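The chain that follows stands alone, in the form predicted on its own, written as C-alpha cells.
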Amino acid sequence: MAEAILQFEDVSLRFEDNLVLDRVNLTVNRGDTFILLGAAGSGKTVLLKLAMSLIQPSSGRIRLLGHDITDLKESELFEIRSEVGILFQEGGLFDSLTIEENVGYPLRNQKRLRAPEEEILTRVTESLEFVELGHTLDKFPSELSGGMRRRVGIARANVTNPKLSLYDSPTAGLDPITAHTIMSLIVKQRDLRKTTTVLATHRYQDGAMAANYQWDEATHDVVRAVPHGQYASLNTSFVVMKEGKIAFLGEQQQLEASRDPYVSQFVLHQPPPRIGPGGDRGHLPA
C-alpha cells in the first residue's frame, strides 16, 4: 500500500469572518509530486503552512509523516519538523548570516540534526555543489543574484535530506532561464533524493517540467521521459485551487482537458518560447 506522507481530512480555516480554507481533502503519497495552482489567495500558500503546523487549522485533521499534528506543541513538533525541508517565498535567507551559516542553520539549531562542525561544513558545502554554488560559503546572501539566492534556499531546504520538500513560488520574481534553472534543481532534488515534493507556483511551465521531466545524470541535466506530444508518468498531480476550496485535482492530461473556465486559466495549451543560444540548459518544457 502507498505510504501516506501529507494527509489533509476535511480542513478549514477560518480568520475571523474570512473563510479561507473550505473542507479540503488531500493526500499526498510517498513519491508523490503535487502542484499547486491557483490565484493569489486562493489557498496554495496557506496550504504549505498548514503542512508545516506553522498555523493551526480551524476545523479537520492534518497528518504529516504518520503523524496527527493538529494539536501538537510547538516543542512536539520539532522533531516532525526536522524531516520537512521548505523553501519560502524569496528563498527566506538570514540577512545577517553568510551562506555556509544559512544553509547549516537547520542542523545547529534542530535538537534532532545536532552534529560536529566539521560534519556540518561537510554536508553545507555538499548541499550548495549541489546547486551549483560550492564557491559561495563566506558570501552574505546580499552579495548573490535573487536566482542564486534562491538556489541557497533550495540547498537549506534539503542540506537536510528530508522526507517531504515544500516549495512556495520558488520561481516567482525570476527570469525564465533562472526559473528554468532553479525547476531542473528540484527536478534533481526529487529524482535523485527521491524526496515526496509539493510545490506551490503561478508558472503552468514548472508544473509541467515537474511532471515530464526527470533528471538525467549522463548529461547531468533534466531531459523529457517522453517525446514531446506525450504525457509522462512521473506521479505528479496537479491540484487548482479556486477561493479555498480544490477546483481540481488530477493528471496534467486531465488539467488540460478541463473545460471549466477557471481551471483552464491555469493551463499554458501552447509550448513556451524556446531559449535561444547562450541560454540556460537548451530550452524550456514544451
The other form holds:
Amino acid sequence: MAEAILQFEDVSLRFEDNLVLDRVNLTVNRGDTFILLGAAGSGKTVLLKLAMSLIQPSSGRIRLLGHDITDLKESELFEIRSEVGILFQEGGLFDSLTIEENVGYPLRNQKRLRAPEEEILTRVTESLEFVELGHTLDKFPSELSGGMRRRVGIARANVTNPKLSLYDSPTAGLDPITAHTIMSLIVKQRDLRKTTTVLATHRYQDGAMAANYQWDEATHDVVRAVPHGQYASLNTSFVVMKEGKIAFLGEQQQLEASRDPYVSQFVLHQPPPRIGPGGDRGHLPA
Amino acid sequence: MLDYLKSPVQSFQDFLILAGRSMRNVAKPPIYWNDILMQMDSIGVGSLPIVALIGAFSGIVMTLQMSRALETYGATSQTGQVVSISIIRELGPVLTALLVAGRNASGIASELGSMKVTEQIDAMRALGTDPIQKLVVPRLVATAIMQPLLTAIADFVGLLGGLIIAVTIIGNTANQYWSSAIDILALNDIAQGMTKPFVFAIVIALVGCFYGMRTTGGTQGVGLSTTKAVVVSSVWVFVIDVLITQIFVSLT
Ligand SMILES: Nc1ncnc2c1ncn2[C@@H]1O[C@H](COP(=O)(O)OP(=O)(O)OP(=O)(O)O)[C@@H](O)[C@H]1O
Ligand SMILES: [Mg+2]
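Based on the form predicted on its own presented above, generate the structure block for the form predicted in complex with its partner chain.
Zooming out: every chain and molecule, the one shown earlier first.
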C-alpha cells in the first residue's frame, strides 16, 4: 500500500461569495509526480496553499504527511511545514535579504532544522550549486534575472531536503530555454533526492517533461525514460482544474485521449510534435 | 442595510484579532531585537527632522495667534501658560501622531503590502516564522517607544518656538516665559501628554500592519492599502484623542 503524502477530501474553499474550490478530492502518494494544469484563476495556487495550510478550507479535510492539518494551530503547523518545500508563483524571496540569507532562512528559522552556522552555509552553498547559482551568495534578489530568481526559489524550497516539494507555476513568464532549465532542475531534484513533487503549471510541456524525462547524472541533463512516442511510467498523474473543480485526473495517455473540449485544449495547445530532431513535446531541440 | 454593514464590521473584527494576537506576542519569544532596532531607527530617527519642524511652527503660530487675545485681557505675562498647556496636552501629541500616521502608517502598509502581494508573507509562514512576531510586533514596539519620544521633542521645540515670539513680539522676558510655562503644568498634563502618543502609536502601527497584511490585487492594491492606512489611522487619532481627553478632564 502506497504511503499517502498529501490528501484532499471533499475540500471546498470560498472567498465571500466566490466558490474557488469545489469538493476537490485527490491523493498524492510517496514518489508521485502530480501535475496540476488549469487556466488562470482555476484554483491551482489556492490548492497548493491549502496543502501547506497557508489558507484554511471552508469545508473538507486535508491530510499532509500523516497529519490532519485542517484545524491545526499556526504554532503546530510549523513542524509539519518544515518537511515541505514550496516555490511561490510570485517568488516570495525576501528582498531585504541576500540570496544566501534567503536560502538559509528555513534552516535558521525552523526549530526542527536548526543547525550550526557552518553547516547551514555548506548546505546553502550546496543547494545553490544544485541550481547552478553558487556564485550569487551575496547578491540581493533584485540583482538577479527572473529566471535566476526562480532558481533561487527552487534552491530555497529544497534546501531542507523536503519530503514533498510544491512548485507554483515555475515556468510562467520565462523564455523556452530558461523554462527548460527550470523544469530539468525540478526533475533533477525529484530523481536525485526522491522528492514527491506537485507542480502547478499552465504549460502542458512541463507536465510531459516531468512524465517522460529522468535526470541522467552522466550527461548532467534530462533524458527521455522511454523512446519517443511511448509513455513512461514514472508515477506521474495529471489533474486538470476548471473553475475550482477537477475536470480530469489520470495519466498522460488518458489525458491525451480526452475528448473534453476544455481538457484537450491544454494538450493541443503545444507546438506540433517533431519540429526537428528531438523536437518532442517537453524537449527543446538543441 | 445589514449587508452594507457586514464588511466594515468584519474588518473591525479582523483588526481586533490582529491587535489581540500582536499584543499577546509582544512578550513571547522569539523577540526579533534587530528588527525592533531597525524599525526604531526608521520610525524615530527618520521622523525627527519633520517632527521638530512642525513642533517649532506650531509653537510659533500658536503664540502669535494668542498674543492679541492675551493683550486684550492684559494677560501677556501668562503667555507661557497658554502655550505650554495647549502644546503639551493637545498639539504636540496630535500633530506628531498625524505626521507619524502619514509617514509611518503608510510606510508600514506599503512595505507589508508589497511583501503580501509577492507572497513573502506566505513564504515566512511556510519557512517557519510567524509574520505577526517577525513583522507586526517589531513595528508595534518600535512605534510605541519612539512616538512618545518624538512627541516630547515636538513639545520642547514647540515651547522654544513660543519663547521666540513671547520674547521678540509680546515682550516677555525668557525667565518669565519659562516659569509660567513650567509652573502651570500638573502631573495630569504630563500624563495626558504621554498617554496620548503611546495609544496613538499602537493604533497607527496596528492599522498600518493590518492594511498591509490584507493587501490583495498586485501593486495597485498596495497603493490602495497605503491610502487606507493613512486615512483610517488619522481618523482614529482624532477619535481616540477625544476619548482620552474626556477621561483626563473627568479625572480633574
Ligand atoms: N485572497 C483571496 N481573496 C479572494 N479571492 C481569491 C484570493 N486568492 C485567490 N482568490 C480567487 O481564487 C481563484 C483561484 O485563484 P488561484 O490564484 O488559485 O488561480 P490559479 O489557478 O493559480 O491562476 P494562475 O494561473 O493565474 O496563477 C481566483 O478566482 C481568485 O480570484
Ligand atoms: Mg496561481
